[in-house]
Structure formats: C-alpha cells, structure tokens
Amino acid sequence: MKNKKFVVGLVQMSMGKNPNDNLKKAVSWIDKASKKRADVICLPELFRSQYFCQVEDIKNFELAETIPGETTEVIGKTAKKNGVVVIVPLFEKRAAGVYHNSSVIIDDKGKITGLYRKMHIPDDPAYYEKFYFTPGDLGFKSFKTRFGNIGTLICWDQWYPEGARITALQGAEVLFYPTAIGWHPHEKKEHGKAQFESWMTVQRGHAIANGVYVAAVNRVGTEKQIKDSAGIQFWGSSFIADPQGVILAQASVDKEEILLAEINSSRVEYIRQNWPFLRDRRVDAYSGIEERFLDGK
C-alpha cells in the first residue's frame, strides 16, 4: 500500500453573536492553519453562531442558510485559495419547516463534494436540539478527497459506535466529529473530570476498535443564552487520535488554537494487520443490532 500522508488542522475557536464576524474570523483562521501546511481543516460544529440550542426559540430558525449558500461559497473561495479541504458545519435550511445540523465537505477547488446530516439529535438541559433539527436521512458516510478518505458525523454522534463502524467501513481513513460540548458550570465540581473523560475514552475507543484516526474539534468559551442562567462553559480540548488510540495532539481548555496532525495511511493498514479487529467480525451473528431493545429475546 503506498505510504499516504496529510494533515489534518482543527480550528478551535470561540464564537461570538454576529454570524458574519463568526464566518470572518472561521477564514482567516483557515488561511493560517492552511500556512500550517494542513491538508484538511475543520471547523467546529455550528461555528457561526453561538450556541442557540440552549433555549427553544422560533426566532433562531433565522440563523439556518442554504447548500450552497453565503458560507460555503466565501469558505468554497478560501479553500480554492489555499488548495486546501474544509469541513463546514452548518445549520442548514433544507425547507420550510425542516432543518438539520449539517457538515459539507469543500475540496481543494472550492466545490461542494460532500454532505452529511446528523444522525443522533439530543435533547438534554441546554441542548435541546430536537426543537431544531430534524435527524439526518443519508445515513453514515465517507467522502473521497484529494488528500484521503474521510468521515464527518456531528457531536452527539461521537458516542454511537454504530456510527463509526459504518463509516469505518466505507473506507474512512478519518473520522472528524465538529463539536460543541461542555459543561453545566454548577456541575462540574461534581461530575465534570467524569463528563471529560468519558467523552476522550469513547472517541478513543472508536479509533482503537476500528483502527482509525480520530479527530474532535470543540469551540471554547462560556456562552450564555438566558441573561440570569449559568450558561455552557465549552471544554476546548480538541484532540487527535491514532489508530491505536493514542494521543497525537490535543487542544488547551480555553485558548482559541490550530491543532494539527499527520495522517498516514500505513499506520491504519499497520495496526489493522496486528489488531485485526475488522477481519474477526461475526457479521453472520450480529442481527438484532437494529433494534431498539431485544426484551429478553
């Protein structure tokens, strides 16, 4: 297999209240992780807005744009620019009436080569996102690009490893999951070490089983939607895994940064041949994996 490589560039930023500073600032942040000499840049999920799921408000439907549409087409340029792929989160506006939490994939030219909808929607106190999105219906995907296959799926998606095995075995070399996760600030005396880690040993269990590069990229920041509430206090920590679910390199808590880590395409053969965890699959004794719950059957 010809030894492949490429970089990958996280942009973990925070985010403010005018989308169309939000989309200025994704940009130049492109350009410099671009100058980094990353390959594939991501951005995080829903990067042009603060984070709008922590109320239901019908007025937040106004934040929603189409595909294609003002961001992709001032990302489509940059990317161009810079050859560069970008994996765009979005809030997408499919019709009236019906939206979804979306990342596009824009290649090296500037054109829209990819779309994935979110799958798994959440509804917890201060991410009530199935007042706004509608669950995605392309299923799990992996995109072909110049540098290498890649997958995207969205946040909540990071804890289903039905998702990753799926796309895994499409052919993705990678598997980014754009994020926005944090902390309830009166919880996290409590229970926020737990929260964290349980969030990093999953993902790193999605790269392990599947031998896989993994690559999360939060935004950073404490938001508030509610004047009086405590808000989200987002968790940064960005990070890259290997194949053996090792830690390449990972993001502060607080501060706004470009990650960046090589892909090399011997390393998922070289692990997939000493951990051979795809080979050993029963596939003939996995029915039932697509139901709800068996019931004792």
Given for the second form:
Protein chains: 2
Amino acid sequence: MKNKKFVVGLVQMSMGKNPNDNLKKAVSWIDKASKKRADVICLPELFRSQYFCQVEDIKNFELAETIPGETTEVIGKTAKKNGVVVIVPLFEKRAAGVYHNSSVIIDDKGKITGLYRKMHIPDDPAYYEKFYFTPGDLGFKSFKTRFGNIGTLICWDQWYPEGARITALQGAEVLFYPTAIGWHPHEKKEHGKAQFESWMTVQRGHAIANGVYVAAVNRVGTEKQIKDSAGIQFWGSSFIADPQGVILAQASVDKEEILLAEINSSRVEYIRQNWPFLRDRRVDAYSGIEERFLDGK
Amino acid sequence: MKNKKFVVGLVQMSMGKNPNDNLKKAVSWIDKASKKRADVICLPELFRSQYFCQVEDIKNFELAETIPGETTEVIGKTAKKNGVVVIVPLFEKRAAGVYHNSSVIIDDKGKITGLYRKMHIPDDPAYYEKFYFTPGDLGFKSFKTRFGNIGTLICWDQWYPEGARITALQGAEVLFYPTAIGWHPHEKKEHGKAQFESWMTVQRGHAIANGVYVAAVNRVGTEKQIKDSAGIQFWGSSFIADPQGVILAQASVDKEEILLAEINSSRVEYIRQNWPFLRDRRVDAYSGIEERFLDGK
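Since the one above is the form predicted on its own, can you give the form predicted together with another copy of the chain too?
Below: every chain and molecule of the assembly, starting with the one above.
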C-alpha cells in the first residue's frame, strides 16, 4: 500500500462578541496553520460566534447563515490561496424555521465539496441546542479529499460509538470533532476532572475500536451569555489520537494555538492488521442497535 | 427510585495444568469472595484450563464439557452454599464438532439461569480461537438476577461497542468481561504499554457511552503451550469502572486476588440523567452498523 500521509491542523481559538472579528481571526489562523504545512485544517464548532446556546433567545437566529454564504466565501478564498482543505463549522440557515449545526468541507480549490449536519443534538443546562438546531438529515459522512479521507462529526456526536463506527466504515481515516465543551464553574471542582477524562476516554475509544485517528477541536475562554451568570469555561485541550488511542498532540486548557499531527494511511492499515476488529464484527447480530431500548429482552 | 446496591467480586487467578486443581481453586476463591460480601462473582475466561488456544491441537477438545456438567454442578453447590450468583466461563461442548467459548450464570440457589456464548471470536498469533470456538448464536445478553441486572460478554467482545450497547439496552447495569489477555514477551517492551492502555480505554469508553459499570476479569501468570516458546504473559489488572468510566478498583499485574466494588442502580440513573446520551440516540440513522463495510458511500 502506498504510504500516504497528510498533516491535520486544529485551530483552537477563543471567540469574541463580534462574528466578523471571529471570521478574520479564523482566516488568520488558517494562514498560520498553512504555513506550518497543515493540509486539512479544522475550526471549532460554531466558530463565528460565542456559544449562544447558553440561552434560548430567538434573536440568536440572526447568527445563522446560508451555505454558500459569507463564511464559505471568505474561507474559500483562504483555502484556495493556501491550497488547503478546511472544515468550517457553521450555524446553517437552511430555510425559515429550519436551522442546523453543520460543518462545510471546503477543498483546496476553495469549493464547497461536502456538508455534514450534526446528528446528535444535546440539551443540557446552558447547552440548549435542541431549541436552535434541527437534527441532521444527511446521515454520517466520510469525504474524499485530495489529501485523504476525512470524517466529520460535531461535539455531542463524540459520545456515540455508532456515529464513529458508521463514519469509519465509509473509509474515513480521521474523525474530526469540532467541539464547544466546557465546565460549569460551580461544578468544576467536584465533577470537572471526571467530565474531562470521560470526554477524552470515549473519543480515544472510538479511535481504538475503529482503527482511525481522532481529532477533537475545542474553543477556549470563559463566555457569559447571561449577565452575572458564571457562564461556561471552555476547556480547550484539543487533541489528536492515533488509531490505537495514543495521544499524539494535545493543546492547552486556555490558550489559542494550532495543533498539528500527521495522518498516515499505513499506520491505519498496520494497526487494523494487528488488531483486526473490523474483520470479526457480528453484523448479523447488531439489529438491536436500531432500537431505542430493548425493554424486557 | 429505590437505591438498589450489590457487590461484585472478580476472581483474578492463575491456572495450572490440571483442570481439577483449577476448579478447586476457583471454589476456594468463590468462598473467600462470598465471605467478603460479594453478591455476584465472576471467574476469568476459560478458567478450568491454561489458555490452550496458543496452539491448534484437536486434543484440546477433550477440555470441553457439557452444560450442565461437572463444572456447573460443583460451582452450583458453592453458589447455593454461599447464596451468591456466579458467572462461570467454560469451554462448552454443545455437540460433536460444535464448541463454544461460553459463560454460564448460576444463581444463588445453585441453578443455571443463563448462558452467553462469545459472539466475537479472535484469531491472532497464539490466540487461535477460531479453530476451537463456533461464534455464539444466542446474541448479546443481559440477565436479571436477585441482586441486579448483569450483562455478560467475553474477552474479544470488549473491543466492540456494538456488543456493549446492545447488552446495556437490555437493562444490564454492569457488563462483565471475563478475559484472557496478555503480552507476547517479545513485543512487550515496544508495544506493551499501548496495548494495555487501549484495552483499558476502550472498555472505559463502553462504561461512559452507556452509563454502565464495566468489570473486566483477567487471569495472571505466564503460560507456555509450546515448549521453549515465550508463551503469553497474562497481564491481570482486572478492574471495575463506574458509569462515568472512573476506575473504582484495579488488581495487580501478577497476583491472584479478589477485586470488590459496589454496583449502585442510583448511580447509573444519576449519571444517565446528567449525561443523557441514551435520550438522543439517532436510531433512525444507524442501519449502516449492520454492514461489513460501507464501500464507496
């Protein structure tokens, strides 16, 4: 097999109140990542704004935009200029009343070549996503790019082995998880460590079970959507795990930075030959997965 | 909800060449675990013998036994005497030419109340299980016991999120993985750490994704089935993870011992309410799981 390699660049950034400033900042980080030889660059979930889902407010629908739209146009130019693929997470306005939490794939010619709409939508205190986002209707997706096959999932998807599996079965060698996750400051002391470790562990588990790289891209900074609230302290810590779950690179908890790692098709194949999990799957016996709960079985 | 609790006891032991000695030793450990207030006790995979799958030799089929049979009779008496449930992993002789790697559930009255046949069968150098074991045909299983709902899987199953998910969806609060896993001494230095950590991580991932306890029960000792071979160094390290993936207890790498931990239904419910992954599953979009590979999708 050809020893195909490419470099992923994860942009860990903080978001200000002005969406245009966030877009400019993202472009600047894409340029920097390109100079550091990244081929496929991924931005954090909903990178154009602060994490507005801390509240339910219809004014926030003004943040949604069409695809194609301003963001894909601006990022497209940068992608073309640098000859890189960019994964661009957006608040997608599909139609009046139909909005998605999406990721657009923009290729190295600046063209839109793929769209993923977040399949699993959370709803927790200060993560009121069910108010804003219609669950995705495009299924789980792997995309062929000039550099390699990439799978795109988003944040809450990272807790679901099914999404990782179906994306890997389509040929993805790396699963990207643009993310916005953090601590509620009031519970960080008691629960923060276990929450953070669960987040790392379950994603490393996807890497291991599927023999794929996993790249999680989080934001940093504390954001308050309600005055005098504690807000959310986004925990950064973006990381790239190899197909055995080994952490290749991990970012800080609180700084903007680019995280780089090499994706190697030969490594995927080597690990899958040594740990041949895909060979032995009992596809005849998995139908229960499609049930909500197997009551009384 | 009633705050239902019970104690699991994992018997980490080494196996000698004489199956009768191994049975006696297991009975002795069950007695000890019962005295320490274990309610549900689990033995390691194929506990009656050394790990014969290091070689392909039809003489080893002599180790197989019927269910019910000698082992279930002997363990049944111990279970009844102590009032405990025991998970008994066996080399099952089902018919001439049909053998399984199985686990029998024996209840606190000493009766056989459940049977699981290993679904995923490995075949790696020195783990030639496909030669001996017909893949299970009973599907994934959760069992109601006097103490609580328990799921039984076996070793290689631990790498498959599908098995963990389907077992948890049937109501299991704890997934038991009787195991026989170790290092090839010649590759331990280079790969041992990553292999061991992958094993821990993927199982902790099942605990997190499903909000269940996970109990892995391994053997210890170095066993050589071929004279002058290096054999396998079984890595012990049996452990119990809570529904958030936190390690509650872990055994040594090389000693026989009992590992105890409390299973608490309220903890399962609390974690699932705080991390409501089961609520948001996209059961409409998981059909790809039942395919071997999604070529060209």
